[in-house]
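A single chain comes next, written as structure tokens; it is the form predicted alone.
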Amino acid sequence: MTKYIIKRILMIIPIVLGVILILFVLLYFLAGSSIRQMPIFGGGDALDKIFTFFGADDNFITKYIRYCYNILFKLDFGRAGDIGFNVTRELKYRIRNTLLLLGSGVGATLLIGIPAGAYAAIHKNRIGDRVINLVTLLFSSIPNFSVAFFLTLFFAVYLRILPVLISYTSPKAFIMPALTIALGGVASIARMTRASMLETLEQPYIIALRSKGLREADVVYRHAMKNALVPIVSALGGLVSQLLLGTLVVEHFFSVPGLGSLMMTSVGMRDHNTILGCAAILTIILTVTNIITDILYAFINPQIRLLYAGKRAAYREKGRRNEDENG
């Protein structure tokens, strides 16, 4: 188990150094990027030695491994074109705004989808299920700037809970715009939940607890719901792909200042070296998220753990007929 978390832990390197790679090579050859006149050299580090002794030249080769190195030894994203900020000063102050919107979304889609898709699994065919059926074909329907819009119309303007211009070092200041991404994936982990659910209270092992007198909330609450969630977990990855995307559109219509709302801004200004830093940061934050999706998938199914108890096991046997043999 132990060597499937790190070789997973060690993807992200790779991944991410081939989406940069990619994002350079379109951003590069642009007319009049901003990133052909990054300089090679960074004021004599370890890697002016090494294109110093090789006699480098200033080129595309050249930038892509300055840029990496500048990002994996010094967390250095250069400068912006024309305006000139630190680019890493930007960026630092946004993820976490990034992150909150998004971590509070991932909770509020979790916290309502799953419980509604139980609950609609469990009153099957009911009026409950078939409420639940069509609020979420509803909000599956929905884009993401509409639901935004009607929220806001809702509690700014009709019920005047939240104010419409919100600072946000705020928590409040989260509400609507974690909602707005939140809905979207409800609709989707409702109906995993509810799909799983029904496969799950049909498995012989449910008829033989309920046959021996259980009571249905145990039966349901301890032993369907655990299993039930398995699929779920393992789709969590493409679930915050989804949201974080959503947060694109979210932040810049209630102007959070964060990397969806930094990207959309600097695309605008043809600020390459902060649209190629945005989208670094939103790699790595969906590649670790999946790497951490496919952990708790690991942890959760025996499967996965009794193909490395397997292989441990069938290496210590062939070592053992080795020594056998050779002694």
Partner chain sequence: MKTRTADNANSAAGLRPAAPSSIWGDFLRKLCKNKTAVAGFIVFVSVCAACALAPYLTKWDYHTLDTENVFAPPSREHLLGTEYLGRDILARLLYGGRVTLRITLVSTSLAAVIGCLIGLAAGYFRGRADFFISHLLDILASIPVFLLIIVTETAFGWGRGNFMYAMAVAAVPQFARLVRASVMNIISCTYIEAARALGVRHSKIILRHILHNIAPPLIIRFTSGVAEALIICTIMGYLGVGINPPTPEWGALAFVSKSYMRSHPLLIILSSAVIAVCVISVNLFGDGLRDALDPRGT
The other form holds:
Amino acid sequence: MTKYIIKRILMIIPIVLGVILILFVLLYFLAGSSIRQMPIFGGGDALDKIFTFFGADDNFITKYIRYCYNILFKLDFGRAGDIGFNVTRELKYRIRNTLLLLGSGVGATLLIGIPAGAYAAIHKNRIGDRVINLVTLLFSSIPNFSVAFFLTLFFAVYLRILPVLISYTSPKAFIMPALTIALGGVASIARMTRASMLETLEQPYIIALRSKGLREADVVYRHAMKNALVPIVSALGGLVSQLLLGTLVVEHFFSVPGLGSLMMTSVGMRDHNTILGCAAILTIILTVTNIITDILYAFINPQIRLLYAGKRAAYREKGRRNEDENG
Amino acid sequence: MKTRTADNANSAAGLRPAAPSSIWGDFLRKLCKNKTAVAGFIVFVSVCAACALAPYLTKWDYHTLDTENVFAPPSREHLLGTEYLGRDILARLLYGGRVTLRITLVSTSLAAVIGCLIGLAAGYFRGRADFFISHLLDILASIPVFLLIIVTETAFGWGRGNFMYAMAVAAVPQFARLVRASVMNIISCTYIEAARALGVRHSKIILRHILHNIAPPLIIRFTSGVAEALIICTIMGYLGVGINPPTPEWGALAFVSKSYMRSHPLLIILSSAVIAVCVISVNLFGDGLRDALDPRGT
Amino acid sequence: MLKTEKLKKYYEIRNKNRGKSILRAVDGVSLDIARRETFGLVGESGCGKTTLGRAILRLTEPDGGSIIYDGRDITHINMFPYRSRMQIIFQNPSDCLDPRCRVGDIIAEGVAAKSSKLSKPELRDTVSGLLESVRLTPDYAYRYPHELSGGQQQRVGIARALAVEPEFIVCDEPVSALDVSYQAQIIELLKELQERLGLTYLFISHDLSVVRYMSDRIGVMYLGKLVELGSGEDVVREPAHQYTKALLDAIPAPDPITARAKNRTHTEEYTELGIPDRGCRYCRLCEYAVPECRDEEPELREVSPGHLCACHLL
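Alongside the form predicted alone that was just displayed, please also present the structure of the form predicted in complex with the partner chain.
Whole complex next, starting from this chain.
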């Protein structure tokens, strides 16, 4: 298991380097050196010297290798537009905001989506199921900015119970952003939970539990739920990538200084280093969540756990299972 | 409609069906019975038609300023009122729909075609090309879609056309991976081997067996792709990526009206509603397609 | 009519822990099949009989040896001219018919592959004729595979194989996936078609009782090797190889009183051990194994006229 985890963690590096390479090719080859395109007044030898000093005119491969080397060994993302502010410091400051938003969004999605899906599954084809299906579909069909707008109008302007500006001291301030981010993902999570729950409830062992005379609540919440949630865990990685877009919108709407808003500003300035830095961080966030979900999935799914546990453990497990079946 | 022609082309051999029991016919009949799906289809098509016929539906231009009539309420002159520069809201919505819907539909179709070709090549012929393609697709799929769009657009220069291509590029991996997986799944079936044993040529096998069998998941993916693209396109418009101010786009319309949302929320409500109606109708249609194409359904 | 010489097919297997290894699925099989004969190939699942059948049709490319058909080496030539002469019937009838094609189209595909010049009514007549020859009415042409029962699907599979008017058919476990009641019908149909059309069969099955009923000659395969070869009578009445005896013991006798006590059991664990590097492949399970068996691989030798067996003990 440790071997598996280490292998997965080491896989982050080639993926991130690959992503940076693709983005690097796109930005540097096609768009050209960013600093040369900036409208800088003045000029002459002094400016050229500065550019040479910061390596703004180096060729593509040198730049790529230097960039990767700096990230990998010095955690240095370079300077904005090659000569401007320190990107690393800026990123450090903004990661926290983005992660907070994203995390609260994911939490809200699961908190709303899973119970809704489970409820819909238990009340299959009844009115509750239909309502949940329709409402989640409706919310997933409205773009995030509209959701943010309606929430603000209702909670902040009309009811005046929630603040519009994010502050770290009051968790209340995170309700609207979290809801805004979550509503994009709730539909898919609820649907997935419903489908997986329905499938689980049809399994023979559930029928056996029922025929044993177990209370329905115990059957559903103690036995079925645990197994029905396994596929949801594997969907978490995709969910995070889906919610990133919402985070971008929320940063914009509620004026949060996060990675997304930094990227949008630097896109306007054609500041490649900052774009790349944001992209790299976002990709790392995504890859890490993917790895965490994979490991989680492996932990809760005995079939995969065995695959990596080695042959001896597999035989032991097999023996134990046989005993279970016979005894 | 597309499916029907595919069926005709494929009932090669000139065997006219005695009973009209064809799989595509069944599918269409099942789909027509599903009222929500039909409603979704009709609503989406009529929104598209309204936007396409914009010049005939409203006498206003989307860029004509009427500074006397700023924030006018709905009237006979301006059916939905005017916005902060006195431009007609209905006209801006209709012309905005032209931009949004064209970008959405064209980019998704492009992505479907390109993704289909890539996936077919990788899945059918395998080998080293497949190794390269599938790894590239895996990496591309690990980049968030909006990142890919933003970077591609920065690289090729901003503009409506490039935005469309950037959206297509970002959606290609999903289609290609789907097609590759389904093709590999189908190839492992023995009927492909049977066709090879009969001496049927590669081109015929691809056309007749493989394309026919990957069509259902592809159609479903296409509808959900359109819904996703609609959301992404409007959000990008809202954030100001790709579409420049004078051009109306549903997301961009929402953005400019954000500043006036407390006093004059009409435009943002309308643009949100229009987007939501389109996405919902596409989603409902997609759900109907999924149910109708599901072989387990009765 | 058909002859294979030392035909080989190896697969590379990637194990999680041990790296690559090579599975010798078919390892130097030589057999010959006469015209209008049924050659039965029997062996447990995973012994390479299906791979052999597919390698003969070059649906998987063999890695060594040669295939000689009608006196011509077809191991490396373009197969298109031979596709219409050699056909295959598959094990799983529901998997071998395209779920989105009508039965008529499936059969017509074969007819068109043989002669593309037929007009539409001619094609329709040919398809009806083929359906009738497998005891299905012509209106089945308009049905879809999922509307048919397993036995009917297998008939369609046979009709498709017949569509190109072949001389030689590989029957790859044609009845294993069917209910017992359909098994008999399909076997009778295959026999009748053979008599009427003068077909040659390579009949593959894991069920010795079915093979015994169908075949003129029987070959017994074990882990990629042919261990015994002879006329049906010889192999069943006087089995020479220990493995063949074990197979015969495994047939459940219809009468419980005469049922012999089963003294040999084959468990999956033994197959998982893999193929020994040298020596007889059966030596670990054989109760008469002598040291020679572990060191030297036995060749096929004649034990009586026309009856060959690969065993050191004979």
